[in-house]
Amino acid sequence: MREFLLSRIREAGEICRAEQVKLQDADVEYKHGREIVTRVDRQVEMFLREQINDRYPDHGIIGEEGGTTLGGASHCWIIDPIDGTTSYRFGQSYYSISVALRVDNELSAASVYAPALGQLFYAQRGDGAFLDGVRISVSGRRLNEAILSTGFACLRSGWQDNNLKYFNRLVPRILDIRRCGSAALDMAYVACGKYDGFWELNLNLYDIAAGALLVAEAGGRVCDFSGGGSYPEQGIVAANPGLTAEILPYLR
């Protein structure tokens, strides 16, 4: 199953790379608010769904564009075909494909692939997290020396109670801020120590499933804004355990 996941996500990445330069205005739509989707989002998800259905016809699928097909399946694939569609639409490199496998309601395996950057992340429950085959781990830095990442999906959705207040609380207390525009890639970067922590709200399961397993298997902690397990519905935080404890008071 590991080889199936990694080979299919690489193939999906080749579709993204080939099609990005061909995108026209007519290939872009608004789903709701200011959230965009391209024909390539749908093309990549359809490719992954077809591959999974051919290989594992009794498995369920949750996808950003194609919805949910679960039935009574104990195995479920969670797909974000292009996480960071805005970056993708404007010819930038910071987008990713995110695929996770959930078995009996527990994340079992996950991969995040950034095709334009050539970075392939993989994690398996109990076996660690890897970047291009090399084992990775979260950083050990604390708040005053930390580089954090976040996003603003809540603003695009018109939320009044949004991320700006948390941003304004945290940024003066950290070293710096970074933002890929892809939650999956941001969390993968936390897993390998490129970033120290990540927080965001107004995300969906397909946005964070693969990244959450990567961070957990890299020695990090993933929780909601209250320190519990109701993420992403009640916000999500991902960092090394000590840094997570420092971040949480600013999110309450």
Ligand code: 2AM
The other form holds:
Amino acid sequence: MREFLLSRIREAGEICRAEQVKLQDADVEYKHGREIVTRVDRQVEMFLREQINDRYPDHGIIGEEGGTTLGGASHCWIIDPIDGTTSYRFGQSYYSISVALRVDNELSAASVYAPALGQLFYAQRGDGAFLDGVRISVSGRRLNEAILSTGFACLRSGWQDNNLKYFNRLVPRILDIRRCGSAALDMAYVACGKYDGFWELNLNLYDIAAGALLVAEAGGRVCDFSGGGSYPEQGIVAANPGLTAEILPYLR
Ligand code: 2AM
Ligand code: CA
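Same protein, different condition: the form predicted alone was shown, now please give the form predicted in complex with ligand 2AM.
Every component of the complex follows; first up is the chain already shown.
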């Protein structure tokens, strides 16, 4: 399963790299207002779906572009073919492919690949998390020395009660903030300590499934804005356990 996942996500990354430079306006569509999707999002998801259907025909798939198939299966792949489509469309490098495998409602394996950065993350339940084959762990930093990352999916959805409130509360209390546009990669960066923490609201399962297993297997704590397990529906926070506890009061 590990070899299957890593080889296919690498191939998907090659598609992204090869196609990014060729993208034109005609390759981009708007879905629900201000959210964009490119022909490569669809192509990459189609590629991964075909590979999975070929190898594991009785597994289910939840994908951002293709929806849910075989909803009742015990094994289900959760795919975001391009997380950070806006960055991708604008020729930037901070985008990723996110794939997680859920078995009986528990995340079992996950990979986040950033092809333009050459960074391949992998985690398996109980076995730890890895970047390019090297074991990784979350940082030990506290709030006043932390680099946090977040995003504004809620603004593009037109939410009135949005992330600007939390952003304004947290930014003055930390070392610095990053906002690069891929929640999956943000969480992978928390898992390896490049970032200390991440929070966001209005994300979907396919944005965070792989990242959540990476952070958990790297020793971090992932929860919703109340400290519970209803993420991403009730917001999501990911950091080392002490830092997650420090961030939570600012998200009430
Ligand atoms: P995407 O690139 O797959 O759309 C950045 O803030 C994160 O939010 C990314 O993971 C992005 O995923 C997601 N995102 C962007 N716009 C969104 C929207 N309107 N609703 C939900 N998620 C969104
Ligand atoms: Ca996407």
